[in-house]
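Single chain ahead, by itself, as structure tokens, in the form predicted on its own.
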Amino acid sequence: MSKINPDDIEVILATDCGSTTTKAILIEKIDGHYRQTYRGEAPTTVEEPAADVTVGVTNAVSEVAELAGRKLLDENDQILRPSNGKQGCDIYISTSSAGGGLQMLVAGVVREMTAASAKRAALGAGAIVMDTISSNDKRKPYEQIQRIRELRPDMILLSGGTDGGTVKHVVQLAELIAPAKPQPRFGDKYRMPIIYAGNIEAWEPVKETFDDDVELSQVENVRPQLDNENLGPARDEIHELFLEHVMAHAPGYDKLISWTDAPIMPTPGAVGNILQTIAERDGINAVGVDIGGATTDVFSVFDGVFNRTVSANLGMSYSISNVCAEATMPNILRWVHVDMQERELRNRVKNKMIRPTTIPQTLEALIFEQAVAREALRLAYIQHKEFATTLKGVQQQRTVGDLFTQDSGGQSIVNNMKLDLLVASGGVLSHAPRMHQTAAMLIDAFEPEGFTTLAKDSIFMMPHLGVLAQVHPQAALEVFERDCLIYLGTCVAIAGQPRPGRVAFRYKITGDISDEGEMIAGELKLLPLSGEQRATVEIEPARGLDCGAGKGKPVSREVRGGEVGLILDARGRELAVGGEKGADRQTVTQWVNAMHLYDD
């Protein structure tokens, strides 16, 4: 970072450099406060014929000098430094997932322990794990080295044993990686990344087992013990290599090294960064959400703990196919209240993988894409929560053999009945027509529980945010606050089934509005609660069922409204929804008409 005082920065220009399109925003201080003013786009250039991401970055960033008037390259396509009445910015930065982003192979000694350590420390800065690699993966030695030629990652995290532990293990996992001399995607002269963070007496046995064709380097243990994590060394590490390695080789980058003034950081890491730093802040948990074309990211944080998954099969066009494959057919079709061909729906599914940039072109269309996001963003959160668990092999009454062979055992720290923010981002929730689809989107998968507030990502600018809030955190704030957030509005559910036919919650709402009643078992309702306003709700639930303070017991918190409202939902936990126990067609065209989702 350039040596500047955060109080003098009043210029700030940040690029996202995108698979497909690079973004650029300008946030100018304004009356004291930081505000995203203008953004421009362009089509991402790391490919033929172009071939130099630096030539999209400028057209993006001269689109952004136009809107604003502002000039802010020079002759020579140069980012003009510092900001001068209405030429230049006080600092640049930018993020990455061009050319396909970061990705990594995972080892570790133990699946379920060292490994899964090492993969949330990768997963968490920001990369796309291949595999993971273990010695109790039941894939035999000869396998694993195919597996590893096979692959083309961008660097490799090694892990494995405590420290002070057995060395035996972590050698026989390396002696697997350099036989296989693992081949990079970028550069023919690049000499692979290897992060050593195992247990430290293992250490030189490692490093003697590798030559010169890898470039080995060793940072603190993930486990230094079975009850502790440690991944913050590996991630500084990873983003450290991933900025003098792997970009260094891509096509323009270290043209983009040169102009900005802070680490270049992998998108999804910028992603998760700002919304640690918003949890932190105010003390809450957080879940967010990115659902792309081809993978679908959810972030978490749960008292604290950070987590991170990639779910690289389900997505709205490259990877659609395989959401209706996972979730099956049925499965979509039950959030789908209007006769719709099968046969037709199939065709629609593969035009969308060949034509990933369309959208929907009639009422139908959009319907269906919507049903798939639900099942996408479902099985995503599933996958999350199956990953995001306490420690494995702590605390349980179990010999040495059952924690090389436990396939549980780590309790999952997502808990929705403690969620307080759900922040939506991509493209079919950040651009449906109504707000009110996202929300009903957000709901219907993740199924939150109690209080929580809704939300969704203007213009996708929190890739922008999280880099900023590295170097100048005020500012970032400020902007997630002001300009980012779309917040949509406060769900209120209740867990548990409650019995059909009867009263599920009653409701009791003071404040800017108010209104009371009762919620009947199955019921969704939508009451007017505007972003400025605040309103206390009162809800006593019905026996067995739980609303935040335990079953049956009644429960008042404050909420916030937003741009579709205040949502009152007595469907229950978990949603029951077709077959022959869940709600059918009929009950779920209620649910759309309470939501007001296809109005005209």
Second form
Amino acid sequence: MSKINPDDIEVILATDCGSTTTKAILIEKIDGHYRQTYRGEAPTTVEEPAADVTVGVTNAVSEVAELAGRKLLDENDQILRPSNGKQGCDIYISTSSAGGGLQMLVAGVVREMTAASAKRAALGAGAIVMDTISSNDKRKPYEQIQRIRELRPDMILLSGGTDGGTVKHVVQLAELIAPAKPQPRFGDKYRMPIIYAGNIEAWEPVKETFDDDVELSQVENVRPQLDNENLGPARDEIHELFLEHVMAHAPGYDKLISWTDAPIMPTPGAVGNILQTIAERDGINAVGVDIGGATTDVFSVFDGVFNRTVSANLGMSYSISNVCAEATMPNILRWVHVDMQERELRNRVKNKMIRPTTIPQTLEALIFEQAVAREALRLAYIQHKEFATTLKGVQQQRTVGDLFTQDSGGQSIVNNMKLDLLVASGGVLSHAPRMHQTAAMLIDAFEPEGFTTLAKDSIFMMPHLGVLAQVHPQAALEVFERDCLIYLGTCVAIAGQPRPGRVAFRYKITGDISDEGEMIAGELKLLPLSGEQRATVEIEPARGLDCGAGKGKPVSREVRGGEVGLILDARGRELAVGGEKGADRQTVTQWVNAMHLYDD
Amino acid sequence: MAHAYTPGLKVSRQTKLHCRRLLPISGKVLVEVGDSVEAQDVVAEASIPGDIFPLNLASLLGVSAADLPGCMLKNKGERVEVGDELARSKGIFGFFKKSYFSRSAGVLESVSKITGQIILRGEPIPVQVRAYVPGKILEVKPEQGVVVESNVTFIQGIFGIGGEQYGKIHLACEKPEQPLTEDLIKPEMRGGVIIGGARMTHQAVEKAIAVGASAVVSGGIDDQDLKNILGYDLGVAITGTEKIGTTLIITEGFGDIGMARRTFELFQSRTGAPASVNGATQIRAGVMRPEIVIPTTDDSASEVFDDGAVEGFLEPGSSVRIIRDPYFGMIGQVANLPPEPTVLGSGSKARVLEVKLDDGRQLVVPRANVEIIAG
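The form predicted on its own done, now the form predicted together with the partner chain:
Next comes the full complex, and the chain you just saw is listed first.
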């Protein structure tokens, strides 16, 4: 990989090799600013007959080249560098999730402490965590060994103990893993990489426990002290081993690695990277979601702390049946405002599962699919909130004011009232026929409180920008701001349960639009506010309800518009829909109409 | 673009199948290139390292972990039988000694002086791979397995439950549109592969299990029935390990849907023939569909393919099946492939095609919602 001076970079080519599609984008410096200009895609070619990822990359790049009128490949299909007039690019970068991405097993002594830290490190690096083994996971040792033997991870992260703490427990874990002889996914010759990130004093005995069947490496402890998490070194090592081992065994990746000007990153790791960069730059709290066919990834940055979760079996095609099984059909149908037959729907869900590439043709099918998406996103967000917590096991200093709270550490750091930006990506959100539907799915599933800006990733560019941020942060941020996000608008919602029939809040809007009025409990209103427009929204919540300044306290904030507009939400939090006490079909229909979801 | 790529399922009257039969770990191949094999012959075998029995012996003996090695009466690598004295504590001045007698048999694999834990490894677990189809060994992959070449009638299903089974083809339905009901399952179908027409009912599957059928194949199944049969709601389409007493394969999809006529007629023509079936389905990267393989004696097949690989091109005249509501299961010919995206009833814009049904109706459906079937 060559060393590049950022000032000399005029043209950037980036690809993301997904499981099914390889997407290429071109970024060019126009009038002093970086802009995403062209995109192309082609089927990913890691499987037979091509069995070489670079074939798909070349095809996607050819499409970009054709659209841009720029020669990007030479006669040997090598990417031309540096740029010269209408020829070549200055840097080429790539992410990858082909072949099922990076699959890991993590182990730690205490599930809520070192094992949780190890899991956060693995997820943050972009891995799918297949299982977490810990001394207190309620499984007997032989069951844990059996599980390790069944799984075929790409690598293992072993943690446990604080530095200078007890050695015994982490060695005990190593003693379970070593004889289980976990088999990697790729080939007989592949030695399983095991990263040790536990008590530094246990390293020697841990090393003695393993034989030459594994590739053992050591990094700094993920939890050197109980009140301190140190995930960076483990994440870096995961990325390195991902390149060295996993990628090197995937067809054609040795070639692709030699083509790129920066290390290839796992796709979700890159998405997390750009979200973190943006949150840091703007000093905001942000949540990003990517809902795919098989999995849903949720990323969050609250007060500078980054978390990522993967809900492995919540998705809209391969996993749609699992969403229905986990959420249950009544919970899905509560979002549907038209009559549907459950027996028929069950069959449709299974038919989508077995033929995952089909798309809804009728409005009824779309309404149902978006109802399923609400539940998939809701469940994924619940999992995320449960995972993204403050460190457990840390001694708390309490004051008299804390007497009646039983918090013992480990509370979720995800706070919807503090959430500033919610970004959507993934087929069902990105390709919804109307952006109003995307906004409604986000609000219903995530239940943002106070003032929250809603946006979607226009063409799922965040992975490309995540890896670009590593080599050229300025270009990544400029493109993110100008071309990546499509702003849907702002949601203003009160937290708490408004009393039925009563006023939930009063509002006054000034600026590019003017309006004022009252929102009755359960009401939802959409006001036009375009992308270029701004408005100041003053909210006066009813007693007991909160819009960001505290219960019953007025609050005022400048908001941005978007493709959908300004959404005032007086339905309360938590949203109560369906069941005996929740909103009924008639109320749901009113919301559908208020948001102009399916009308002309 | 004049035509679009779309995958379909393989249904072939006569084909040369190259069937890979591989061990999960390295082992021994028992046959050679050119050997003739029967479906149930073992072609390769391996031993998976035995189960592990971890034991915190230090705490059982009441000694410190560091003292444990000195108490061991068996060495690392030594064989241990049930009841063998494994270790004895030194006691106090030679008194109050404590012994531990093994409750498991195996080989002593490790003794930890840090945790006080020992590991006993049980007997190796044998794994055998059968030929699955009768034929000739075309290739031997040393230590891994073989490729068996066989002339067969090959039918892929869309979804299945349960693993590999063998049995003769029994036709239970007279027409592909006829549901497979309980009354059509007869005791003489024991050990056989029962072929139905349209939806297989819950009761029919229960009767098939009761008579001891190897497998049941039909056009569709109701998801509610599947839930009743399995006892749980199937979440992820990775199947093959279920143990419900038979293997189930549906050829078309979920709901009231008849088997494609060509598939049904193919089964009809092979009534009484021995078949190998596998319900294992995996609908993720590296897709795996269930299959019914019926060996033939005719070796004139010219078409050769590796199991699983199917592809086709959509063009005017192609026979297609619509695979999504509101026209799910309907079969027709591609009449037109308009290049421009069209707005669908859902409001989405997508590339579509026009399908002419046998009754003369012409429908517009998204290209993503059809699959090519053999004409």
